[in-house]
Every structure is written in C-alpha cells, then in structure tokens.
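Consider the single chain below, provided in structure tokens and representing the form predicted on its own.
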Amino acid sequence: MALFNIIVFPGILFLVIAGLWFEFVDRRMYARMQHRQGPPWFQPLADFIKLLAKETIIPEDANRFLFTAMPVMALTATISAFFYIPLWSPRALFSFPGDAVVVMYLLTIPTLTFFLAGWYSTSLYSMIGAVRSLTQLFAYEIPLFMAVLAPAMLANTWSLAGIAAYYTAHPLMALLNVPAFCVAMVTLLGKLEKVPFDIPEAETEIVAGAFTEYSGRHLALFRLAVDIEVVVAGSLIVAMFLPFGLALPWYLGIIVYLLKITLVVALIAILRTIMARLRIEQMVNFCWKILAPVALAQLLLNLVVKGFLKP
C-alpha cells in the first residue's frame, strides 16, 4: 500500500496529472482574462511528449554531469516535498516533528538547480537567468519563510500533520493568519518565477533565462518540474493558512482539496493577469521593505495571541 501510495496516489503519477492539468488551467484563465481563446487541455501533455521526442543538445564548454543532473535534482526535490504535506486530511503520507522546515528546504533546492544549471551552460544569457534567479531567492525566502512560521507559531509545533489537526480543531484561529497567507501567495509568485516577478526568464530581454541552453528531455523534465512545484507549493499554502474540509469524509476530503488548489492557481493567475514585470531591483525592494515587515508584523501579532491564549 505505502508503494501504492508513493508511486501512484497521492504519489507521483498523481502529482505529473495534477501538474499538467493546473498548468492547463493556469494557461486558460490567463488567456481568457486577456480576451483570448487560451491552449486545449491536451497542451501541456503535447507540448511535454514533443520535448521528450526532440534531440537533447548539450552545450559544448558546459559541465556535462550538472548540465544532466540539475532537471533530475529538481523534480526529486519537489516530489520529495509533497510527500509531508496533509492534503485531504490531518495527516500526511510520512510526517515527523520538523517536517516543515524539510519541505521548505525541499522547495528551495529547485531555485538552486537553474541557478546551477544556467551557470554551468557557460551561456550568456543562461548566466544572467541564474544570478537573477538566485538574487529573487534571496529576496522572497525570509518574507516567505516568516509567513510560514507564523501559523506554525501559533500552532507551536513544526509538523505540517500538526499544524494542521490544529486548524482543524481551531478554524478561527486561522483568520488570524490572512496577512501571511498574503504575502504567501505573493512570495509564491517569485519561487514559481511568476509575473510579475518572471524577472530571471524574461524572454525580450534573455531568451529563457537560465533554461535557454536546455532542450529535449532535459527541458521536459525541467518544465515538468514546475509544473509540479505549482502544485506542491499551492498544497503547502493550502495545509497552512486554509485547512478547511479536512475532518470530511476522505472522498469529499479530495474534491474540497483539488478545489483549494484550484483556487490558489486561480489567484496566480488573476495576479499574473494584473501586474507588469519588475525590474530586479524593484523585485528585492517590495520583498524586504513591504513583505518582510508584514510578515514580522504576522509573527509579532502571533506571539501576543499565543501569550493570551496560554492557560
């Protein structure tokens, strides 16, 4: 059963459909809400089987071992992540104390492989596209990470399962928490290089950023890393800040779920619809003097309540 789980559901194969539909559906409200028809729901499969088929070119003064192992390093790490995560109930596939800070570690090595990844294609414009990339991570990682610890705070334990039978018993206690699940939802736009923070991809300016070197199967499984990401980010925001519908009944559990997620994609998609891109600069300024005293300011109001609330 635990094989069952890890290879087909809630495991791999689930997460690589999950992940390729809410990429179709983030495609397709985009397009809608700028007036246009928007790709078919095949797209995302037919564009991911076309990279498959294509010929993989690898530079040839790039560091052949990273240039293969980044795409694999990025898709383990984030199917790794998803595994601790509570989806339709309490509890998660594998938990332990700390797990939350594991996923948040997890989440992180993606950005680190294209940044690795573009410096090794020894590529101009790749080499841009990666310190960009890790200039954003510095920027939305200590917002993003204090806006994770403050429900943890209040829940006073770091395990995601815990977090969130939490909420579960105490649904108000979650309201305290909507200025972090803001400055989430806007952090999450950087980790998933979203516009307006698509700064280290921008394609008028650097082609494709870090990934322009790549092709083939390693630009596949790059994108479907992505992909992926979407929906394990998306299910860490979920588990923390609206742990709603997880004491049902495990069938209503999952579409209560799968609407939630629907629901993150559909706010990156109406916030990708009505921003420009940042220059980078820009980017590091909101995130530190804007982001980072909110998500303070979420923490300090947390520690007050959780003072109170002690017996």
Given for the second form:
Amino acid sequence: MALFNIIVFPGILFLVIAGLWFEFVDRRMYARMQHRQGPPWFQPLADFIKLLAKETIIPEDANRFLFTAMPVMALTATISAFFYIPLWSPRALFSFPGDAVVVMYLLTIPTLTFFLAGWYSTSLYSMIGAVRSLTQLFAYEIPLFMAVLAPAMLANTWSLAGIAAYYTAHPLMALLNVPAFCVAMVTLLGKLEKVPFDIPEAETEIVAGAFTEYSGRHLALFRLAVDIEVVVAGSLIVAMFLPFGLALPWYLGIIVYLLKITLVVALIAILRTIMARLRIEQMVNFCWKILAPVALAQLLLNLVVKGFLKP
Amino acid sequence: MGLIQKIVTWARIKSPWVIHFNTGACNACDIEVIAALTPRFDLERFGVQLKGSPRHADVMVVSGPVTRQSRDRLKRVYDQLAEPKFVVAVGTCACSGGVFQGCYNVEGGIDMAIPVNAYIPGCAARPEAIIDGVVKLLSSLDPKPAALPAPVAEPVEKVDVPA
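Starting from the form predicted on its own above, please write out the structure of the form predicted in complex with the partner chain.
Starting with the chain above, the whole complex follows.
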C-alpha cells in the first residue's frame, strides 16, 4: 500500500499527469486570451519525451554532482510535500501536528535547488539568474508564510488536516481569510517564478536564468519539477483558503478539487497574460511595502477574532 | 523501428524548440522570423517555442550571410546545441550569400560554416515560407512521411506575355 501511495496515487504518476495536464491548461488559456489556437493537449508530454531523448551536456567547469543532483532534489521535495496536503476530504495521507510548516519548507527547497543549480553551472547568465531567484525568495517568502499561517492561527492548529477539519466545521470563518488569500496568490507567482515575477528566468535579459546550461533530461526533470510545484502549491493554497466541499462523497470531491486547482491555474494564466515583468527592486519593494503589511494586518485581525471567539 | 524509437520520433516532430541567430543579415529576414512567431501565425500549434539558450533548442534558425566576424561565433553556438540538432537557413543570403557573395568580408552561405538541413530562399523569406520550411524539415524526420498539407495557394496559371 505504501508503494502504491508513492508510485501511483497520490505519488509520482498522479503528480506527473496532473503537472503536465495543468501546464497544458495554462498554455491553452494563455493562447486563447491572445486570440490564438494554442498547443494541442499532448504538448507538455511531447516536450518532456523529447527532452528525455536529447543529448545531455554538462559544462566542463560545472560541479558534476550538484549539477546532476539538483533536478532530482527539486522533484523529490515537491512530490514529498504533496503527501501532507488534504485533497478532497479533511484527511491527508500523512499528518502530524505542524505539517503545514514542513510543507512550506519543502516548497522552499525547489527555489534553493534553482540557486545551487545556477551557481554551480558556472555560467554568467545562470549565476545572475541564481542570485535573482534567491533575492526574490527573500522578498516573497515572509509575506507568503504570514499569509498561509493566518488561517492556521484561526483554526488553532499547525496541521493541514486539522485546518481542513476546522473550516469544514466552520465554513464561514474561511471568508475572513480573503486578504490573506490574495497575498498568497500574488506571492505564489513569485515562488513559481511566473509573470510578473519571472525575473530570475527573464529570457529577454539573461537567456534562461538558472537553467541556461541545462539540457536534455536534466532540463526535463527541472521542467517537470516546476509543473508539479504548480499543482502542489495550488493544492496547498486550496486546502488553506478554499476548504469547501470537503465533506462531499469522494467522486464529487475529486471534481470539486480539480475545479479549484483549475481556478488557481486560471488566475496564474490571466495574470501572465495581462502583466509585464517587473524589475527586481520593484518586486522587493512591492512585497515588503504592500504585501507584508497586508499579511500582518490579516494576522492581527485573526488574533482579535480568535480572542472574541474563545473566552 | 522499435516502439520507443517511434515515440521519440513522434515527440521530436511535435516539439521543435527554435533559437534564432543572425550572422550578419540586413534584419529583414529577422523581422520575418519574429513575425512568424507572433500570435497571428501561432506557431505554438506545432509546439514551436522560441528559446533563448542554445542548450534548450532543437532547431537553429539562421539568417544572413556568414561574415568573417561571425563565423567563429556561429560555430560556437552550433556546438552548444544538444544533439539531435537541425539548422534552417532563412533567406537568400543564408542559402548562398546572396548579393553579398564575393565581398571581402563575407564567406558565403551558412553551409560554408556548419551543415544545413533546410534552405528557405526569399528576400526576405515570408513567414509562411519559414513555417513551410520548418514543417517540411520535421516531416522529413518521419520515415513514413505523412501526407503533406495541401498547398494553400492555387497554382498560378501561366500567362503568355506578349513580347
């Protein structure tokens, strides 16, 4: 059963299919909003297979071990974060008090692997991309943590399953967290390095950022890790801020869950269509001067509400 | 051909990522290449994506005659591409050197420096011609060539021009 959980569901196979599917959904929506037809449904799969079959080049000066280990690390961290997130019932596969914090840290690891991968490729472009992704990490990580922990504080538990159970019992309380949801959505764009926060891989300035030297199957694994990160981070946001329909029977629950993830992907695609890339210092300013105070205000609000509720 | 090989060939045909390199063109062909990548022609239908890094690309789209200055750079970028790689020469200058043939600073067409898989003549080559050339190059990968798309334009009737 454990092997089934790791390999098929909700492990590698499910996440690979979901990641590739939602990459297609994102690219298709982007194309339709630009009045074009867009790629066929198998496009992410074809890209993945093609990259697997391509020659893999490792630069001579690069650190061979880190260069090859980083894509695997990124993939592993995102997949293992998924086991703790409740999907369509208030229960997660594994759960312990405090797993919300662990999931947040596991989702930070891909960004760190981007940094190490770019740094040890010893190419100028990838180094600039690596440093930018770390700078960006310092900007979005604090508001994201505060925003995600606000609903946890209201539910008085640090476990994702406990949060889901609390909001299933008190569904109206989830409405309090709308500002935190907005902050989390915006900072999620920074975490996933999507427009307008795709500064680390700005292809018009620094070729492809940290991935400049990556080719073949290493690049395929990195792209897959990013795709899966969209699904996992989306599931986390959904479990935290949209905990509706968790009490439904499982077949309806799956549909509601997939619709909620599609909503998150659609928001990302819409923002990608209507926004241009910011500069790095605009992004840092925005995160610290606007998002962080909003998240802090949300925390205060939740504290006050909690004080009134619990005599 | 084994099943895996078939799948790989299918994926290669469906997902050509291109990188664009200018070896000294007058920028007319470059504008046409960029035009071919705009939403009007929607090359993402065929899986074409423009990539910045040569490490990610499969097809190198080269425009312009090879000048002595750019020859070494062209070779270096070509070597940075991962196998299997294809080169498409866009425009008359890239095919043969064009009007710059014989200039003191021009080597000639792209094939003087690196092997070329497809030639797209034209001054400047139209976006439709570029798309047609790339599609023909990709369908040449398939051992059983699928039926080529029907020509869009009607064949022009010959008109007797009075002398």
